[in-house]
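This document starts with one chain, in the form predicted on its own, laid out as structure tokens.
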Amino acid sequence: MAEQLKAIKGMNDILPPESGRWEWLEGVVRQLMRRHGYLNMRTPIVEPTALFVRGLGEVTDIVEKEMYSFEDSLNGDRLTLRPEGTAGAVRAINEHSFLYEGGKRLYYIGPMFRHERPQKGRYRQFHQVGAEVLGFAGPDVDAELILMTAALWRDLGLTIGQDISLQINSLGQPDERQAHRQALIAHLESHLDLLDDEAKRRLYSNPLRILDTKNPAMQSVVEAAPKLIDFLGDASLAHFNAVKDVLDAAGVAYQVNTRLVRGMDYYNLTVFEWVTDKLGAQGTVCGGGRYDGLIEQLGGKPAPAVGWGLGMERLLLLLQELGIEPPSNAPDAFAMAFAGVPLPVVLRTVDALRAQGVSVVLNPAGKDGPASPKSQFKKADASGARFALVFGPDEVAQGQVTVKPLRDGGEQVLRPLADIANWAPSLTASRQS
């Protein structure tokens, strides 16, 4: 027998019945968009590396050490498995001149890539939800940005505050953060001895992210240092401020968090994070700012922009550890069909429910003709469905069909197959929404 070959680590199948709560969130989604005016845009999934190593920064985690990179056999190209979904949206936005006509509010959602050790809620390919809003300068549009993403957890059921919470903080322009990387990097001179290896590493070359620590032996290095907001001028505070104005007249609770940076070197001015205590380690679960400087760092016109990045993995951790689970996905009725029925009868009976809205699932006939009714109907209770079609040989010739309730108690009824149209609507009403 043949080795079973099996899926790379970090990288999961996903099948039913754990598919049907992706659909739903990919679904919830996209109802959300859609009340948001925002659009659907679709990018490769292998982008030149040179995009990642320009637009997220050279000596970033992701690039460092979390990419996964290769030559192209055919040309020599160095090509990247995307790690993140902003940059290649900019590319594809410079690239088709799509700022052309003005600003514009887009989304996606598909797989990423990071190669890291696998853990619970982060993979290796996992999966994101970006929201890119291109072309608009203003404060509200930040604004905007977070209150969509509240106005999610809402639709989810999530509590914020107590399932999830937000935290914001603005990173100033590029000459307020180098003014204050001068400092930081001052400061952390002075405590060399107490810098583990990675800091060190990093002090020169990326000091910001030494705030990021997990290391317990750094931490009061890390509160004693001078912090980004003090370093900001006016125009800077200003807009953070007007963001912080629209979240508090839209009641969204949030923590100013003065050492909340990011992992890449695109953002300026408006940071976030919703995070959650419910996941252990893992408590982002969406996050992002704006990136003002990006379009034209990859080769494009001047323009501001401002986004965030979902990771579904987590989010839907999040909501099976909260209890919260989406409606049933099962179908209305199953349909089985007795020794002696003609099956075309049935199949074209079942096909005109379908074309009538009505989702039913078939218990195909073995080699041996149609299985027992015991066995079928044990199949229809396992389906999850709210009804049984009883294809019996004795209603058949009648021209009917036997409907008998699974779940809620009722009677069976015989209904006419020349009819269908009127009976129909009756599988679907009692439909959990």
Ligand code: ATP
Second form
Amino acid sequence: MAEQLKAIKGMNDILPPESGRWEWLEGVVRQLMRRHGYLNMRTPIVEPTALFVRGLGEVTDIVEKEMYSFEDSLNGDRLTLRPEGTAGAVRAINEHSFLYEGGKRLYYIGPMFRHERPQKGRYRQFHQVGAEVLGFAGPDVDAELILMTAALWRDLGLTIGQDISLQINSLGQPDERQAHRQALIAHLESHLDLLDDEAKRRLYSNPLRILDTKNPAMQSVVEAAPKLIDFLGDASLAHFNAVKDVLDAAGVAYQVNTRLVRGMDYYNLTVFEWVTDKLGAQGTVCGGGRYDGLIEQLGGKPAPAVGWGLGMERLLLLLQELGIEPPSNAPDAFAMAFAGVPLPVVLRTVDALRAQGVSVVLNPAGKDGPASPKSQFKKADASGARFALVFGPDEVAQGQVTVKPLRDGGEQVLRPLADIANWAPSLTASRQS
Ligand code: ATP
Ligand code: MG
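Output the structure of the form predicted together with the ligand; the preceding block shows the form predicted on its own.
After this comes the whole thing, all chains and molecules, with the earlier chain placed first.
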């Protein structure tokens, strides 16, 4: 036998029944977006490497060590598989002058790529839902974006504060960060002996990111460090308070985490994360914040923006952990034909039922013709369908098909092949979803 090729490490196939959970989540997300007036956008998976270097910042985990970058062998261009969605979204709105007529609310769902060590909740190809609001400066949009994520948790059956919790912070504006940066560097310099190599390397290039360290040996230095929130001016504090007021009024519980900085350089003012303690070290399910400088930084006409990204694998793991399952996607009916029944009659009938919105799985006959009734009924049971449609030679000769309930009990009935619109609704009436 020929050697079998394998998928790339950290990149997963998603097959049934797992793919059914994905489709369900995507459907819930699309309904959520429609309810909030967010429109779908789709951008390429491959972008120029420079987009992420300029957009995310050179001294970030992603740009330093996680990007899949390569040279286009045909023309030598430096390209990167997108590690996140915001930079590409901003490139696209700049390129198409998409804010010309005013602000936009957009969302996307798709794969992202990061060269990390694969483990539960951390993969090299993973999927994000992203929501981006571009062109609006007020705290109302920050608050709406957070409330929207809270609504998603509710739609999915998660309990806020128990299954998933909100942490928020404000990163202020660049001048406030500058003042804090001086104080932070001074603090870290006075504890040089306690810093790990990565922290030493980032001391002058990106000291704020040192606060994000997961190294237990550095926790005491980091805890004693000056807090950015103490350097915020009135306008930044007012923005932060406005967001908190909305959350308070909406009854969405949160914790102010003054050490929350997020991984990308582009954030300012509001940042937030939804975290869970049910997924070990991969506890951040969703994160986002304001990025008012990014549009200009990527060459666009200056405009404010705010957004979030959600890891779909982590959310699905959390739902699974909690035993939350999608409604059944079993078919309404399983159709089986016995020997001697003309195929055109069977296919015409199931086709007419499908046109009426009934989901019908047809049991295929092998090359030797239909299997025995016994084995076909076994398959019907295994399919999860609520009804069997039995095309036996006798009833078909009389222009009829047998409809046999498989799940909820009840008598089997004969239905006319000629009058499908009349009885098709009886097959969908007891759906669970
Ligand atoms: P982490 O600190 O866990 O590495 P991050 O801060 O790098 O996360 P973001 O860039 O904010 O993550 O991406 C948004 C979300 O995408 C994360 O909260 C997480 O749910 C998900 N995510 C990020 N990286 C991965 C990955 N390698 N595999 C699966 N999901 C991921
Ligand atoms: Mg990361």
